[in-house]
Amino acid sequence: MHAPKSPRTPSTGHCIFCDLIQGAAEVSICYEDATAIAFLDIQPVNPGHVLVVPREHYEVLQDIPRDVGLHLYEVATRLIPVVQVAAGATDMNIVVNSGAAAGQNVMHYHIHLIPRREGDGFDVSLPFPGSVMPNRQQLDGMAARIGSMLRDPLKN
């Protein structure tokens, strides 16, 4: 198991989103400020599919400083109703794929705002059809484990 990265240390290396943010390629920006930028996804699920991205490079959710994460969420919630109206959508998926095993393919943290319409064919199926329902002891055991880890006085 790898030790978690420092939550305040930006990642390094080549990144297509960093290139876009620095103006190295065409991007359709719908929002920007000193901390965040939001632009249209070039492989959208539906028209109006927006990515909300920190300007600074952080790979996954755990790397995001709290204040930046809160700001990105505020930007997303501000954009959601506007994107829905602009895209003529009735609903919205807000998706974060954090890490390669979770489906993240650009390793620069980002939030997907996906406008949804009845019958659009996209599916984020929960509960997961392949899941096995745990018994109450398993659920209680995991809840206790998570809770005790949060309360550990030796952790930050």
Given for the second form:
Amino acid sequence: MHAPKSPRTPSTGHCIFCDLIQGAAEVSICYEDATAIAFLDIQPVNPGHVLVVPREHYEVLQDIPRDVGLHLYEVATRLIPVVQVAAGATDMNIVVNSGAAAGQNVMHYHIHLIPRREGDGFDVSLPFPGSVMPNRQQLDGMAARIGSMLRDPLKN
Ligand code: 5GP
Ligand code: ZN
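To complete the pair, please output the form predicted in complex with guanosine-5'-monophosphate; the form predicted alone was given just before.
Expanding to the full complex; the earlier chain stays at the top.
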């Protein structure tokens, strides 16, 4: 079963993460295998901010083949407790900005592992302060729509 694709214009041009993966620029790697690489973010939220990245260039979540996506998740899951201890952090945010409107700046898919500690000043503010609470009918309607599209991706 394939996930439905949403319309999107692929970005063009140069990719800094492809450069790093090909050894064209300095990078501090903490894990690598044939499919995935993890390195330290050059502008970390906190020390130990790691990016888990596929070696191949995929832009956003829906471009990632299922096996690669599962592998990246597995690598992230292995790294999370280690990074947390190494960074001396108490907690972690796992963040994926998938697409420009979602805040993705480097258009080579990556998972942020962000070590967190009390009072560090970073915030992924949820629930969104500007949120308008939907009623139960609206929530049920959306849940039914998602469930139906999962069962039959061609229907929407
Ligand atoms: P995004 O906004 O795309 O989710 O996150 C991109 C991340 O890549 C940012 O946190 C940024 O600091 C990091 N980044 C951008 N350029 C480089 C680079 O050249 N090297 C490394 N290690 N990280 C980078
Ligand atoms: Zn790339």
